[in-house]
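Read the single chain below, which is given as C-alpha cells and is the form predicted on its own.
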Amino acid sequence: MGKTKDSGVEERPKWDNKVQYLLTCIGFAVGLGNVWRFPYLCQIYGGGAFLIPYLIALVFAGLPLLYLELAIGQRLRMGSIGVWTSISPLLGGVGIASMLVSFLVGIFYNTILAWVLWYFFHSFQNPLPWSQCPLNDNLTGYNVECVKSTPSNYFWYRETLNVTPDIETSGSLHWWLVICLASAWFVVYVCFIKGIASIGKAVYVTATFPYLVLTVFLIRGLTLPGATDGLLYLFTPDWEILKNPQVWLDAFTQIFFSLSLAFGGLIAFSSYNPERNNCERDAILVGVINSATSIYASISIFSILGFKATTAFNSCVKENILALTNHFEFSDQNITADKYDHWVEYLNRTSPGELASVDLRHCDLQTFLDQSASGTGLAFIVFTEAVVEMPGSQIWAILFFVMLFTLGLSSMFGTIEGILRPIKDLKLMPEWMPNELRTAVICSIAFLTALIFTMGSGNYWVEVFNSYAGSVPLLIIAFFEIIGVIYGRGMKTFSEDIYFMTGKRPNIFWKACWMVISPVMLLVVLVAYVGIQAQTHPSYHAWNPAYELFPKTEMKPYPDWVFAIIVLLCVLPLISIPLVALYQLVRSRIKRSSALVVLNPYCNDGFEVEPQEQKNQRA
C-alpha cells in the first residue's frame, strides 16, 4: 500500500492496484442480503417476473447513484463529510448522517456475524446439534419445546438466542453470545488495523471465497434429487404479480440497499483512487456483479431447498404409506411411493369410510416449496435443516457458515470506513492518536453498544434495527446526495469532473437519470415506503412456547416505548442535516455582519480610543 500527498496538505493512502479497489467495492456491495433476501423476494413475487422491476431499478436508480458516489469521491478525494462540505457547507450534515447510519447498521450487522460464528463452532459436531432434539431435564424423553417445533427451530431460538417471549422481557446477557460478538469485532479490528492497507489484503479472501463456496453448493445441489423442482419454482414467472405495487417497492429498496449506497463507504473507497480512473466502468462492473451474484446465489440456494422440499415430501408420503399398510393390513412393499396416488384414489372409490378414518397427512410438493423464509430464518433454520439431509452434513455446514462470515465481513469493511473517515475529518479524536488506536476505540464502543443484542430479547432488537435504522434515513441521504451534486455543484461542473477523470463526458442517459429519473424514483419510493409503514402499527414475530398456535410465531404489536425508539432510529441520523445547514446559515450571517462593522466608514471607534488613552496617561 503506497501513500500519496493530496494537495500538499495530507498524506493520503492509495490502493496498491485496481483489483484491490474493485474487490473491496464488490465485497462491500455483495453481502448477506444477496444470499438470503433476494432469493426470498424472487420466491414470493412470481419467480422470474420479479427480475423485471429489479432490473429496471438497477438501470435507472442503482447504477446512476453508484456512479455518482464513485465519481464525486474520486474527484474530490475526501470522505463523505469532506465531499459534501466542499460542495456546499449547508450539506455537511449529509456526511454526518451517513456516519450515524453506518454505526447503527454496523452494530447489528456484526451481531449477525456473531451468530454465524456460534453456528460455525457447532458445525464440527457429529451429529450436528440441530439435527435432533435434546433430552429433557429428567432424561426420560425429549425436550417438549423441541418436539412441538423442530430441532433446527429449537437450536436457533433456545440454544442460540435463548429468546424471551416478547421484546419487553429483556432477559440477561448470554455469555456465549458475548464471546462470539467480541470475537466478531476482534476479527473486524484485525482486518482493519492498518486501514485500507490491511483490508486491501483481506478482500482477496473475503470477496472471492463466497463465490467458490456458492459454486461448490451449486454443483452439489444440482446433483441432489429435487433440485430441478426448486429451480422451476424459483424462476417460473407469475406475470400477474407485477400489478402489485409492493413488488416494485421491494425491488427498488433491494437494489438500493444491496449496492450499499449512501453509507459513505463507497465515497471513501473511491477517494483513494488515482484522479484519472474510469469510474464509469467501475460503477457498471460493481453493479452488474452485485446483481449477478444475487441471481447466482438464488440458483445455488434453491437447488438445495428444492432437495429439502422433495425430502420432506417423500417422508410425508412414506408416513402415509405406513399408516395405510397398517390399517388395511396390506403386505409390505405393496404400496410404493410411485403408486401412492393410485392407491389413495382406488381406496377412496372402494372404501371411502375406512380411508377417511385413517389419519393421513396432506402431502403436496408445492406446499413444501411454499415454505419461504428470509434473513435469519433462511440461514439458521431452513438451510440448516436442508444441510442435515445432505451426506457429509458437517462439511457443508462449515462451508456455508464460513461463506456467510466472509460475506458479512467484507460488507463490514465499508461500514467501518463510513464511520472512521468522517470521525477523522471532524477531528473528533486527537491528531496524535494513531489509526490503530482510533479503530480500537470505535470497535470497542460498537461492541459495548451491541451487547443489547446478546440479551434474551436481542433477536427482536436486531429486527428493529434491521427494519428501520437503514431504511428511511438512507433514502433521504441519497436524495440529498444527488440533489447536492447535480444542482449544488452543478451538472456542467460535474460533467467536466468526469471528463477530467475518464476522458469523456457523461452521455444523455446518465444526465437524464441524475437530473430527473433517479431523484423522482427516490421520492416515489420514499413516499410509498413511509405511506405503507404509516398504515399499520409495526409488529414483530415472537417465539412463545405458551402461544396456543405454537410452534407458529406469535404476531405482537410493538409497545409504545419501542415504537418511540423506532421513530428515533429513523429521525435521529437525519437531524444533523437541518442542524448543520442552520448552523452554517447563522454562522455566515454573523460573519457578514462582523465584516460590515469592520468596513463601516462611519465608525469612529478607532479615533475615540486614542484620545481616551492620552487622557489616562495625562492623569
The other form holds:
Amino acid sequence: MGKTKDSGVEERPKWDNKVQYLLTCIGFAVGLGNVWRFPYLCQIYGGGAFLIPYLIALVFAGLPLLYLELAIGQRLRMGSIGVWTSISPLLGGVGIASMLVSFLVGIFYNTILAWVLWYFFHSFQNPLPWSQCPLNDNLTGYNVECVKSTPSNYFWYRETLNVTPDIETSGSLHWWLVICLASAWFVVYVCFIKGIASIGKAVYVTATFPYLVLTVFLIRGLTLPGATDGLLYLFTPDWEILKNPQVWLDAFTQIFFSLSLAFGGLIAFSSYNPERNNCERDAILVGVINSATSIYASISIFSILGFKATTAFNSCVKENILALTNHFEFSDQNITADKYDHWVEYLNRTSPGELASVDLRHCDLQTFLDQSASGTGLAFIVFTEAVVEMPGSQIWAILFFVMLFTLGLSSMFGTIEGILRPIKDLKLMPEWMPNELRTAVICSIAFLTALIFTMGSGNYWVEVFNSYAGSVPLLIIAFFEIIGVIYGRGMKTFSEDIYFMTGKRPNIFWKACWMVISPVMLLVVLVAYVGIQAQTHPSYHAWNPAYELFPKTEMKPYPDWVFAIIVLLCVLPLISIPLVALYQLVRSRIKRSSALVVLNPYCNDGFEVEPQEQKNQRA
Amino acid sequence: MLGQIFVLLCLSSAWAQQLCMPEASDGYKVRLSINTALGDQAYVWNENEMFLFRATLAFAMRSYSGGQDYNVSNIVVCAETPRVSFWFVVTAPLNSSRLIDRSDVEEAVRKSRNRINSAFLLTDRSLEFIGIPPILTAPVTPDTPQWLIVFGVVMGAVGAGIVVLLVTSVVEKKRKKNKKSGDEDIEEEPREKTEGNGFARDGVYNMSFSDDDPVTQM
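If the one shown is the form predicted on its own, what is the structure of the form predicted together with its partner chain?
What follows is the whole complex; the chain from before opens it.
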C-alpha cells in the first residue's frame, strides 16, 4: 500500500480502507483527556447538568470545526502547510504554527506515556509497589514522607518522579525515566516506520483496545460495592451551575482540545482520502464517538471511584470502632459498622466525657466522594489506590495502564503526523533521505528535547507545557483556520468543494455555524480564557515535604524566568503567522515593483510593453 | 503447718498481685482481637487460654534467658477485661518479689513473637503487646528489580519489530529497483526491433517507381 509506483516523485500515501481512516481519526481525538479530564469536569460542574453546555459546544463549535478541517484537507489533498498556502500565501504561517504546536505538545504528551509505561512495568509485581510504604533507613519504622501522605502519593512523587520541591530546583536526569521515555519513543517510531501504512495497521489495536478495557472496567466496577454511590454523585445534576460562565468556558475548551483540532494532523489524515468521500458523515461520526467515549469512560471511572470512596469510608468507620473498642474495653466485634451510629449516640448519653477523649475521625461518604482529581493525579494516585483494593489488583493495574498507553499512543499518531507532513512539504530535510530515516531523526530530536521532563522538576514543566503550549495557540490557530477557509477561500468555493466531494452542498446549519457562530464562539472563548489567565499570577502545585501543611501540595507562583518561558511557548508558534504573512507581502510587493521597473534595452517607447500580458505570463 | 503454707501462698499471690497492676513500670499490656482475626473460628477466651498465654510467655523468657527456670507462676496477670486485654509482669524465677526489667521482657517477647502468635492462631496485629512494636517485614527486593525484566521484554519486542520492518522495507526497495531495471531491459529490446524495422520504414518512398496503374487505361 502507499506508494503505487516508485517513480522519481514520491506518490502520495493512501489509506487501505475507510475503516483505517476512521479509526485513526477517532484514535487521534479520543485520548487521555477523555478519561481523566471529562469525568473530573462532570464531577465539579454538577454532574448531569454539565452535559448541556458540553453538548451545545459540541454541536455549535466542535462539529463545524472538525468538518471544516476534514473537508479542506480532503479537497486540497495537502498537509497543513500546503492547504493554507494554497488558500492564500499570506496564511502559510498557520501551517507552520500547527507544526510547532504539534511538536511542543508531542514532546510532553509522550512523557506522560513514559510515566504510564513505568507504572505498567511495575504492575507485574506482587504486591503492587504503591500499596505499601517502604521502611526507613534504620529499619525501625516506615518512611516518614510515605506515612504522612499515602503509599500511592509516595510512589508517584518520590519513587517515580523523585520530584524537587519547586520548579527552580532542576535536580538531575533520572535514568529510569530516561529509559522509559526512550521506550515510549521507540514504540511511536515502530508504529510510524512506514508512515500511514504501519499506523493504519496499528490503529486496529490502539483505537479499539481502550473500549474493550473500559467495558471490562465498567462491568467490574458496577459489581463492586459503592459503585452506585459514585454514579449517583457523578450524574446528579446541579442546575444552578449553568449560571457560572466558567462552566461554559470549560465545556468549550474541553470539546475543542478533546477533538484535537488545529494540530494539522486531521488535515493530513483526510488528505490521504480518495477525492469523493463523504467527509460530513465522517466528521459527525468522529465527533459523536469522541463525546460518547468521554461519557462512557466517566461511567467506568466513577463506578470505580465510588467503590474507592466507600472503601475509604468503611475503613474510616472501622478505625473509629477500633478506637472505641480499645478505649472502652468492649469485646471486639461488639460494635459493628452498621450499629456504629447507635453506639456513638449511646456512649454520648452515658459517658460523654470519655467519648470526647477518644480521638474519632469524622467519617462522611460525601467527603470521600468529593476528593476529586484530574489528570495525572487521577490516573497515578487515585485510581491506583482504588486498584489496590480490588481483588486481583495486578490484572486490573496492567489492563488500566495498557489502556492509557493505547489511548495516548493513538493520539500521538496524529500529533507526529502533524509534524512529519509539514516537514515533508516544506522539504526541510534532504530529498535523498528515506522516510524511515526522516521519522527516526524527528523522533530522536523530540526525545532529546523531552529529556527536560525527566529531571527532578520534570512534572512541573509538563504542567507548564500542558497548560500553556497546548491551549491558547490552538484557539488562535483554529480561529485563523476558520476565517481563512470561509472568508479567504470563500463560502461559495468551499460549498462547491463539498458538493464535489460529497454530492450535496452544506445545509444552512453548517453555513451559519461556519460564518458566524463558530468564529464568534472561538473569539469569545479566546478572550475569556486569556482574560481569566491574566487575572491571577500563574502558580503551580509543588510537592514539598518540608511544607507545614504537608501532605497538601504547596501553591507557589511561577518565578519570572518561567513566566517568560510560558509567554515564549504561547508566542513562538503564533509568531509564524504574522511573519509569513509579512514575508509574502514584502515579496509580492517587490515582484510587482520589479515588473514595472524592468529595463529592457530593446524597449522602444514606440512599442509599449503591455504590462497585463507580462503579468499573465508570470502567473 | 498446712495453715502456714496456705497463709504464705495467699500472701505471695497477694504480693504478686501487688506487683502487677495497670500502668506498672515493668509490665506490658496485652490486647487480643480474636473475633476480628478468626471470625467464625474464634475460640472463647477463658482460664485455659490464659494459662496457655502464661505458659508461652514463660517459654519465651526461658529461651531468651538461656535456660533459667521460668515457670507459669512467674507470669503474673491482672486487670483482665472483656476486650480481651490484660496486664502482665514477669517475676524472677528465684525471687518472686523481683520483677524482670521491661527491656528484657521486650527482647524475650520479640525473639519468640512468632511462636507466641502461632500458639493463639493470631498475628502481630491481632495479638498486640502495647509498647512492643511488631517486627517490620521489609518487602522482598530481588536483586534485579522486576520492572527491568518487563522493560527488557517489551523493548526487545519493539526493537525486533523495528529491525524486521526496516529490513523488509530495504529488501522491498532493492527488489523494486531490480524489477525496474529488468523492465527497462525488456522494454528496450522491442524498441530496438521496431527501430530496426523503422529504419526501413523511415526511408523515403520514391513515388516515381510506383506501380499505381498496372493496366493502362484506354
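Positions refer to the first chain, counted from 1. For clarity, a rigid core is taken as the largest C-alpha set superposing within 1.5 Å between two forms. Remember, predicted model here, so these are calculated numbers, not experimental data.
- Residue displacement note: N326 has its CA displaced by at least 2 Å between the two forms (rigid core superposed).
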